[in-house]
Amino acid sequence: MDKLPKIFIDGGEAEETRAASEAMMKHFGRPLDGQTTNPTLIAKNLAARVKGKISQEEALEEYKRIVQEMSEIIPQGSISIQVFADRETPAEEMLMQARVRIKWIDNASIKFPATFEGLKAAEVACNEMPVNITLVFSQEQAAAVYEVSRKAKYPIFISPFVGRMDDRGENGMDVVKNIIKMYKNRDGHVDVLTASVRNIEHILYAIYLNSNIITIPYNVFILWANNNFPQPEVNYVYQAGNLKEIPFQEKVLLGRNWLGYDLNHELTEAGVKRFFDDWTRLFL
């Protein structure tokens, strides 16, 4: 392909950020374009270094320190920092968290979940800061993200999680393909960020589909690097195997009020719970 999309690393270790950025610079002549973090990744990092439980305040300070270190490594990149929420967390609480986290570093984007309260918060936040809507699993959620951010004054990312759909036998890359098709020939204010990447084929197909950004876990990034960073041929065909197709929904049209789209998806609910549980498990 003629143009490589932006490449982010997905993780909670600044050492991985540095190593991946150096590999990108050596091969492509450019550093990493960004970093995504989430509560599970940060909690895993902290659990490996902190003996016993810690307070929430201490955990937040560590999260802040980690992203500041990442920011020093890729100061021109975008670094996604997540608000912590369960299914009961109101939009107002998410906004309060976002307004604190955005001040941690100059190159932050704030992640909100693709839930009603998450998008309600993002509708306000997108006029104050860069926003990344995460845990996206459906075309309807993507339509809502597009509409809720129409008047955004800052960059907007949408993060479909392909690997988690693959895990249950559905072709997660179809969601990326369907979102890109739905957004085609529109104003381009939402960048599609392919997330939950599990293998090199996910990377190749995301490049082939012209995903704006791909965020890659370090272990998968290393596999890609060790294979000399392959890219898809012009006639590339993604091999989905036995994964169930997720067809494009012609009836899901842009141009409606975002409240009119169905935001419900069991993987979004499960993802919100998992992130929250992994984070709170650290506390005293």
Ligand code: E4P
Contents of the next structure:
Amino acid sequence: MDKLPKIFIDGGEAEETRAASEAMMKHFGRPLDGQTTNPTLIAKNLAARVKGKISQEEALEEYKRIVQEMSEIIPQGSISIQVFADRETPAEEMLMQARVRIKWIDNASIKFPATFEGLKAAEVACNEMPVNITLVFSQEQAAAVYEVSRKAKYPIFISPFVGRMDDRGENGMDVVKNIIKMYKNRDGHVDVLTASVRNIEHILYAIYLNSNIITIPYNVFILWANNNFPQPEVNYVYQAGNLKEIPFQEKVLLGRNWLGYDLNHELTEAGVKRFFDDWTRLFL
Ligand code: E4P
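Output block for the form predicted in complex with erythose-4-phosphate (E4P), input the form predicted alone:
Below, the chain from earlier opens the complete complex, with every other chain and molecule after it.
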């Protein structure tokens, strides 16, 4: 395969960003294309360094410092910063957080969850800043993301979470495939960012499917690098093993109002809770 998609690191440690970017430069002659962060990954970094509990303000300042360090390492890259939300957080609150975070660095995109309130916030935000809709697990959610951001003035990313579907026996890469198929021959305003990557096969298949971006946890990136950055052959076949197929849904058609799509998915709800709990566990 000659066309490598954009490669991001998925993490909360600037040193990983630096090492990965140096490895990309050495092998491909180009730096890392970006970074995704989330509350769990940042909380893990803070918990490892800060003994005991800290205040919300201190934790937020640390999040800001970490992404500023990442931005200095990859000033040309896109760095995703996530809003904090639980299932009750209204769109207005997420927007307020987004308008603070976007000022932290010059190359930020802001992550909103694929929930009703998250997309309501993104509908406004996408005319003010780059937006990344995260915790995506279904074609219907992807259709809503496409429609809610149709008039966006800034780049839009959508993050289908592969590993969390694999974890429960479903073929998460099918959702990536189905979204890319549904978006094919459309206006291309949404970049598919394959997320929740667990192994090299996810990387190879995401490249094969022409995912616009792949965000890779550092430990998997190192595995990929140590195998000399393999890429899929033209006749590549993804070995899904006994993962249950997630078929393409012909009935999910673009062109409707985003409010007409079913945004519900239990993994989105569980993911919002997990991010929120992992972050708030840090506080006094
Ligand atoms: C990226 O933006 C996501 O937050 C991340 O890939 C989630 O990965 P996980 O499912 O391993 O937590």
